[in-house]
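One chain comes next, on its own, written as structure tokens: the form predicted on its own.
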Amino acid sequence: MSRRLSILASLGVSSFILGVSFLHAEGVAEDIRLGGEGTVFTEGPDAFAAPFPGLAGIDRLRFSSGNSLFTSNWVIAPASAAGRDGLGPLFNAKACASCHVEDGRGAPPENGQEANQGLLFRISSSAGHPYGDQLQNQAIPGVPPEASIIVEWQDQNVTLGDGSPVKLRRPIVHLQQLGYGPLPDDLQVSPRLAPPMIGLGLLEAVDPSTLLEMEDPDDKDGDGISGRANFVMDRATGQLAIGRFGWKANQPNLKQQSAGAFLGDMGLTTHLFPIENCSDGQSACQQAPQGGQPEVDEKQLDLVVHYARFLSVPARRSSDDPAVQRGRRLFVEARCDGCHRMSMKTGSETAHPLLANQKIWPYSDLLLHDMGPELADHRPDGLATGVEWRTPPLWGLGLNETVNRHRFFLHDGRARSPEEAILWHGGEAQASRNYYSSLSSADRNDFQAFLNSL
């Protein structure tokens, strides 16, 4: 054992269950514990894969079983792998972890390359079309894939207040080798990058009243920020509920989010989504063999939900660095915290006692905001309009490169750094973007240092 680890051990420091050491520090500033008691003090390649520190006994065993289901490939039915077959007939990936690599963020393709796992494409048209609402570029033998999806990156230049140039890029999507006929002229295509999995159980545990208190749809306080909740159908209850997951907050809870991903990404049915994602006219898809009814049974779905619910949040780092502290002040002065709310508290009635009454720092309000025409996908989703997006949590942002070996952000991965992401902000965030653009180079560096500490 190294001298450093010996000293830590003498201070009562615990070892991280996946083999990465971490400080269970007492008396630290509360915003360091981004996930409350669901925080781990680690910053290595496995930083997004840790269970809650307090998870034990049968809950810990269920977490491991859920991890196995999350990372395992599903296969075509019928197969000898009972309980793991039914993939497709149309699909984008064979495993949850194919998109959420190391429980982290997906990556877009290089210029001119075919879309890979981790970036899906939602489509819709007022005229209707013979495809589903999510394009599937893979299929089982005997079933034509829906399309080949090529992404071209188009550059555009912006100049900051001090004259510094920044090159931005936007995606141009080309749909080729269409398997089921032409698409309508008014087709709306929305790329969606797979987000990180950390802290989802804590976000689910926030009471709806807390989110509604943050709403200001009519901008009554006059600050230019008018977040509002998306209300979507909870399939288990048949009632409307606040959406809090997905880029447009179109899923109300982790169970429905997971079931929707099983169907949309892998073509696997659940009791919440019992019908294969085959559209009218896709006869080969409709006639393909199934892997059971449903293909993902209730126990399997619950294990995956349990796994997602208890993935912990890495602690904030370098909080005592003067540059980080200055950057935090600039973040507030820019009013970025008007949407990226720093903290909130989970409710008292939650799925598990470990999730209850936790002060967390996700840097999100989980509400919809108008982000302006440059980020618009022009595709409504529930109550969300074509210019609205849910505020994505910022916790874990600075570890993205460590975990996933890339720094792609925003809903379609167009931003190659937090700075590029800021410079795409418009609408309700236009004033914050303008503030950032007016900063000196040194101040912008401090701003980025703070974001990288999250």
Given for the second form:
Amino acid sequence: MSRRLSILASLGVSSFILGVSFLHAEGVAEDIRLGGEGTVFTEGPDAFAAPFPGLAGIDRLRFSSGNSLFTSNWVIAPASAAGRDGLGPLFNAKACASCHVEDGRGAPPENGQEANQGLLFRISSSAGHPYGDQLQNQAIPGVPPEASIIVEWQDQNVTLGDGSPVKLRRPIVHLQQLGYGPLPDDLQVSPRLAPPMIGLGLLEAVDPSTLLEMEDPDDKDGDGISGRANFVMDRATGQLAIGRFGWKANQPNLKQQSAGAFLGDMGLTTHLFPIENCSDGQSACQQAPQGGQPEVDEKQLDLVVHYARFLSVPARRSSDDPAVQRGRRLFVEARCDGCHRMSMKTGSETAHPLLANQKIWPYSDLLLHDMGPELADHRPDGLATGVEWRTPPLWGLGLNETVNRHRFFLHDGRARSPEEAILWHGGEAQASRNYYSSLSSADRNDFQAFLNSL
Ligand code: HEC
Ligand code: HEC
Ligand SMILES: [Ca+2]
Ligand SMILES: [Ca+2]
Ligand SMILES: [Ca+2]
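With the form predicted on its own in hand, show me what the form predicted together with heme C (HEC) looks like.
What follows is the whole complex; the chain from before opens it.
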């Protein structure tokens, strides 16, 4: 039986009886294909690593080359591997894939452990200091690393509406072995977990107008939810552009996000970020040999971007399960979809025809929301304030455990399940959180079944 037919068959009549209205005219549940034509029907450990099914010929070959640049370690300059050197002097990891593990999500450290590669730390302060805007806890020989970063998890108990206790945890960050003198007293530290890489080309292909239509900065419709777009400098054009990527939507496109990662996370220059990540107070860093100018040439950067653009989205599973369908209704009743917008269309003029005019189901508006004081990092980023975060897409959520063998969520990985993530929601999402918390345990199970089907 063809895949399409088997979906039809497995949907059966239950969807009709329940009156769930997500069927296509032809009877195919379109919300199974979360990434439109960029959807793959795989659910194993490599579910996040597949290219778009339609990617062919030279585009497919470039995807493989990009994969290799994403996965293999960069080395210290000078090296015989001339096209792959220039790592550091300061860095967090040697490869993109060290943090975006299996094209999925990073993991935060255990209690009292050194922060590993899945979690990085953005910093800022009104006072001058030599540490830049990100802490690099690794360095090449002869250059002091900036710090050793220890995360301590502090428990916090909450009680659900029916009296069930849930133990949450929040990170306390300890910066030790500072390599360049004391840090300012007003330092703001923002831990950031490496997010999954799926469907990013589709998110990049959504027209700015589509995102702006979802904004409601003054909450004119009075539902308590006000999303607004971040606007950030697009270095290629010198103009402000809508931010889409990163936990605060502080990067406008995949090229700048990737070039920013090369420099900030691995110490590799590109034409977009040509200057090594060493400040005036870091002289050993400034004097270290370079691996070319830039170290990652335009061709290599484009291959990595091409790779990021065409990682597909796994299809939903179990969407015909009655529990999942009940959970889906609860998701809407709780107004989760006020921010985790179920679907939208990509634009018609996109980087590649495969990305155009796709109905996608990212479960995000890519907009910034005030998430309340508990999640605040107090560190502004572009237009994003210290309490605002970009709604993360929820597609792929249920496969996180299969791909990465963990279920850590939220910007700093504090949540150990989707339920914990919901219970941290505050600010504009407080009403949704309270709704969830008021549900019976049977309803909460259905709710989670739906989330796991994504
Ligand atoms: C040290 C860990 C680390 C390394 C290495 C790393 N990343 Fe990331 N990546 C992150 C983190 C953390 C974020 C979120 C950043 C933020 O919120 O500002 C991120 C965000 C992204 C995003 C945006 C995803 C989204 O959903 O918004 C893309 C794309 C990306 N990285 C690509 C890359 C590429 C390409 C490389 C290699 C050149 C790379 N990353 C290397 C940790 C890393
Ligand atoms: C006001 C907007 C808003 C509403 C309403 C909202 N969310 Fe979120 N959600 C966010 C933002 C923003 C984040 C990221 C917060 C962070 O990382 O600190 C988030 C994070 C999450 C995450 C973790 C995702 C990840 O990749 O780490 C889950 C799961 C989630 N939300 C589920 C829900 C559910 C279920 C509901 C309804 C009960 C809901 N959200 C309602 C905005 C919202
Ligand atoms: Ca370098
Ligand atoms: Ca730094
Ligand atoms: Ca509103």
